Amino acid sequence: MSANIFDRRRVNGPPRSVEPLYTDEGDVKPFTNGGRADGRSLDQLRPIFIKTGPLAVQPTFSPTAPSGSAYYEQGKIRISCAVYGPRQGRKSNPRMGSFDCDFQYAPFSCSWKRRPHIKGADEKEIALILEQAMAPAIRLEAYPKACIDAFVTVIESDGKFATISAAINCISAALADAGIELYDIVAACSMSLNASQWVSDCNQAEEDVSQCSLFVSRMPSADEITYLLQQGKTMPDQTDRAVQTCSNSCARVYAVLSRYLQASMEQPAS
């Protein structure tokens, strides 16, 4: 047998390659002199970018096309969400529909390690959190015997609790883009405790050195908290203060989502 047989399983590299840009963040302390390394104030959120409909394909009647989709950025966090449905549900309920969520990290999404292709236990746990946080806002009784599926992919992560909060915001935008009937848009925000001070929207480096982290998902118009998760120990008054601050931050995120969705509806159809 000849030794120069072409191996179809091997992907040849490009003729010219460019070295990636590496950021040296190993020696940078997340908190210096009572402030933050990126210059933000303690209650300041990272800039938010939203776009709905990025996963739409042509023609629109294709069975693989999602009913709605959204792309969400918050600092270094990048998340995409595709919503399918309402469609015939696997769990038939004559009174109300069901909402299912699938959550997955991209293999290259985490800077500290490479994620495996097989879904881990933490991803399944986050998927359940997203379902419970979003289900109260969806009018499931309007879709009997139907199922609404949301598929969330984390392209880049920067803080576990901040990523979960961003995923909830992305799902809200995707559900609105799909035309799903909602009681209200769910907005989420995270905080971490560092030296008795609560810090909003922490990145991964800031969460790593914090004593406690939590996130709150809330329907601001209905004034109802849909989910609250805390990791770490705090005093009751500290938790109350953090929940109140998170609720105020959720109102700001809600304003950004509402302004974008309203502007997208006012744009003329192409």
Partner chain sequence: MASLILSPAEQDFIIRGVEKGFRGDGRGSLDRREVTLRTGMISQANGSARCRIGSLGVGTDILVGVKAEVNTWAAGEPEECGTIVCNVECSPSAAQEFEGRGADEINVELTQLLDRIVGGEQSGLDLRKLCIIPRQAYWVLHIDALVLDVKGGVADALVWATRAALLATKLPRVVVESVTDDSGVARAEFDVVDDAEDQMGLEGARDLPLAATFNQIGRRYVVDASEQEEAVTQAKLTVAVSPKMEICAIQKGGMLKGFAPSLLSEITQTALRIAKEEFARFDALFAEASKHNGELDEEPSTGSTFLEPF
The other form holds:
Amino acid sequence: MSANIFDRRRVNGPPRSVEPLYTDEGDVKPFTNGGRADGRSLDQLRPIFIKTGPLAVQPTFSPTAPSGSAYYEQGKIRISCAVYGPRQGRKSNPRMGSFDCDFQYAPFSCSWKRRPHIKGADEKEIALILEQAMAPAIRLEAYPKACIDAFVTVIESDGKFATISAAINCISAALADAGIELYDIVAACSMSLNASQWVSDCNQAEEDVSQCSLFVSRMPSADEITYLLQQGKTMPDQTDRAVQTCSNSCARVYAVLSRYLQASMEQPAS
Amino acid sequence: MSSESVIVTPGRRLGLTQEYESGPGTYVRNGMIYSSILGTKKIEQALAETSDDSIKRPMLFVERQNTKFAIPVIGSEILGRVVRINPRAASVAIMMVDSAPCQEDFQGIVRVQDIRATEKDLVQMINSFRPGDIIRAEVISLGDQRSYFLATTKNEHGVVFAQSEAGNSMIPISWEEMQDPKTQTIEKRKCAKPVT
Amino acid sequence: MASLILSPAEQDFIIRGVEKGFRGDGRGSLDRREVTLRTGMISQANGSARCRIGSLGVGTDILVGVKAEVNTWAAGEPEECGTIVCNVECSPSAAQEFEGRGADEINVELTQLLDRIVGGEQSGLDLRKLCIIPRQAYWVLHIDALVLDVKGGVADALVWATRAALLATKLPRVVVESVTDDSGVARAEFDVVDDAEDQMGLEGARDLPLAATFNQIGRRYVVDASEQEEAVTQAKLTVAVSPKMEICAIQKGGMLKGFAPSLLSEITQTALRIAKEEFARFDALFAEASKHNGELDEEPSTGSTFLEPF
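Got the form predicted alone; could you also share the form predicted together with its partner chain?
Okay, now the whole complex, with that chain kicking things off.
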């Protein structure tokens, strides 16, 4: 709008406008001075918070409410998941039920440029990854001909592999909240390789400068790894070490998940 | 019945199969009983067994307060609403299974030969069910791609609630007739025997 | 994958056979089926390859074409590198369920898998050499794969065919000169030399990885599962290894079960062990394919080379 146009019908603002003053904090480069930007140690995970049942409509049984839901936070990652089911499936298999997962980034959630409102190939692939990571843990033989649907929405993402791991943890919590029979809760954790050192639970800035990223999802009771994904080059012994360390981190995440789920049962009216 | 109020998450070890039976909410692997849902661990003591030689083990199960959604299983009793009828079958929306609600209505079908136990060839759909009736039925098969197969052959199965053409709730007067108390008209249905 | 329905008796037969070390076609648990490789059959593409794993008519057949295009640099893109864009499509001729939108899910899965293995720095390709003028123009390689037949082991065939196509890719030479325009500002301009003889291969293509998929059947695992073995697979792991014995990518597939951690490390060790033989086999096949290609240049090139019994 030209500063010279004077609109007599309205109260005009000042004719000249100036850009606000920004204090440039400067990008904090990850791994400067050998430490991490947020002060964590190399194998320290970001703090986790879980709340189950936030999407349930009071009273708990309503035709359109999800059977179970969970809200998950890990550092700056925020994810919400709703589970519907067991309900009539489209592909009805008389031997076992089916598990379907839908994953989407909220338009404001990612730091990288993406076309909003359009489901990209990466979201579709992550949905497949989540299905393959969670399906071994669900007792699908107990739900013949039925299907269980999980819908994951990422409200804020911080690290691609860390977000996928967080989504797995969130779905586990939502399935437990829905009362669906599981063999075990699946816990997942991610790591990245930076200058020959494995760093646990990296955020986006740290992942961007790493040579390789990896995440592992694990069922501790059966001691089974339900999913493993590595992207980037490593020497074989590095991968072995990473899988070991990551499995141990998964055990810690599992402990946190169990504690939160137990606490949610103890206070039913929250 | 002794109970310990321990909250367990899925995948927790509860006991050995040598010492306990596994009940609902648990599964067995390698001789160990694990919990399969999030709930309270409960032990039900064995009832005194006189005829059986083997000593009955107490049952370990996991209980959950919130409504657990059910899916139709062969042999379970369902409550459903008749959606559509045609001379060969009636489409039913299954709403409850064994007194547990379903998350979403499942689809079932009552074929005309499964409505009655006797004189199956003389059954007419229009005299057995009408759209909008609530029926109690049994699941006899997992059925095909779309529907479960149901049957109302038992005496306690059939129409439990129906509205007459005038719009009033009808009362069953015999196994094949229902009467509208206000207009006194009689309509034909396959009625369920009221359970006392 | 196109799912085959097997009776419980057939499933039991395969599982018990694998546990004792026997496979339906007599292979050992680490043996791959016969591989046939052909390159250069698509004249319009900068590089192409067709790979069939399995015998004639009962194999997984994949056709990969590589096309190079010059892109203008836009702000936000890497300043001194080219890029690689992958796309995998399953043709309905492979399976009836791939008709219409039926192949969407598997297309996405395979595209992301291929992108993970060859779509960036980890592929071994020198992306800096694909830059023509920094902050102005760069080559983008479009790798398009068409799955023509699926009989087990798609991921492996995909990576083999892509490696062959990239090794056979020839980029035209680019001449960069500095041009001073009227206002005295020196700019760089490039010109693509339109000479079929004057072409260069891709730098670093020798470092491209090969993939092997390990399927867990019962308590043992096999390499390169056939269609029947895939129907009985509980879980599978695809490991991509580079010629320098580095692990480039690992991805698990399969919905029914997870892996025990010890089995996982055993599989990665095995992947490295068989990598040497796999690369030797690939190099021999590729050399033969290039020779075969050279012979055909003497005949008038028509579409008949593509229709040869393959």
